[in-house]
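Okay, so here's just one chain, in structure tokens, the form predicted alone.
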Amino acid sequence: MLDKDTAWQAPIGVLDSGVGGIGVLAEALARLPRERFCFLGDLAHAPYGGRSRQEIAALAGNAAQRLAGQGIKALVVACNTATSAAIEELRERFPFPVIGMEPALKPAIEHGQPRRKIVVMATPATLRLDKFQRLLDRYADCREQVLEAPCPGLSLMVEREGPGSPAVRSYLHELFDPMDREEIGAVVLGCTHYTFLKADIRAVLGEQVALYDGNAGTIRQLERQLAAADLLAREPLSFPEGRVRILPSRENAQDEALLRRFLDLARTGT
């Protein structure tokens, strides 16, 4: 249990099946100016999507627990699959504030243009699991608007493939060949990895398609009840290593260069 006195010194955890949540991390590192973070990706058992809630949980579990041990004040879990599956569970079992994340349904629909379609690009895990099914109960009468794309093995494919990469840009047309692309208003990411791959969708559907994500409202979610819990930094901190300390679920130096790679993409856009 952090001392209330100096818990606002404390990091932030950020976890993710993989490097997807690192685009979250990103939007937390350019909002939240003074915080540190530790980031777990979880490599050693991406992806998550394709297991059951079962088996996502526990290693979410896992994960969370890790990060937990380095004294954090508070945990976002930026990962769609693992918050579906699992934010309940580590709400009731940690102190501080957990953070989750859903598909930026709301947004694609209040901002939408009437009569055309809304792609809700997700894991099956993500689609199939109740969470995302009581959202689109929240928005029952534009239910005929959503389509709903599972896209099992892609987000690892953007961690061994890269974006730009042909792999990516094949699997993108598969996806959305099949489908009228007049018809297609919006595209929601209900992924953080597919965050990544906003230049890849523009090149297949065409630069009028608007791209929906939860990464921004996540962090102003996370910024509003570090607020409310007086745990707000109140001046900058860091590690000797930097702001961000990074905990590869395997400790070895090609998973932190991947992740860092990727942050580095994420903070320049390029």
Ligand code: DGL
The other form holds:
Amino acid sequence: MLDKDTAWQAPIGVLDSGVGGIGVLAEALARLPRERFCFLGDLAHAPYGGRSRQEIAALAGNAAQRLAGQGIKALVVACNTATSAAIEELRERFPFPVIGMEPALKPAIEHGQPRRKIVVMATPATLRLDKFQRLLDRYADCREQVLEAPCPGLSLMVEREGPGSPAVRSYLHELFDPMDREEIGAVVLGCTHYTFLKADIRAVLGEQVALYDGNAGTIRQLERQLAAADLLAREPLSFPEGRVRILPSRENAQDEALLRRFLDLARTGT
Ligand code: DGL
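Now show the form predicted together with the ligand, given that the preceding structure was the form predicted alone.
Let us now look at the entire complex, which starts with that chain.
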């Protein structure tokens, strides 16, 4: 348990199976300039999206426990799949605020063009688990607009081949070519890894397609919860060791290099 008077100085934990959560971290770094972060990308067990609920919950629990060991004041589960499988368990288990993610269907429906299709790209686990099915139930009136697009293997492809690669382009063609493109108004990026594929998706579907992700909404929610618990950093602190600490999930120097490369990509676009 953190000391009540000094807890505001503690870092914020962010976890994902891999590079997807880095996009969420980049959003947090920009929006919360006084805060520092501990990021765990569980590359040793990635991808999560093809696993059973129990397996994902156990992996997310272990990753969260490692971050808790760093004395974090809040945890962002920057992974739709882990949120779907384990968010309630994580909230019960840890004493700090735990913020999760879900596919950004709400803004896509509220701001999208009526009658045009909304494609929800996510891992097979996210689309299969109850949490997403309950989200769909909330928008039962628009059910016919929503096309579920499970993308097995795509998160790993983002990590191994990279955004803009021929493998990613041909995956997206196989996904979208059978659909009627004229009908598609929006795509929901329901896996944090896919937020790195915006340019690829636009190249395949055209510039006019609206893309929705949950990164900014999640960080706004983090900020609200930190404020409510009086945990926002009160003054700019200096962090000689930098604002981001990356915890490896296995002994492999390449993992940290990969995560830092995606952090540069998310922050500067290069
Ligand atoms: N980035 C994750 C998500 O938001 C999961 C990717 C994976 O491990 O399959 O769902």
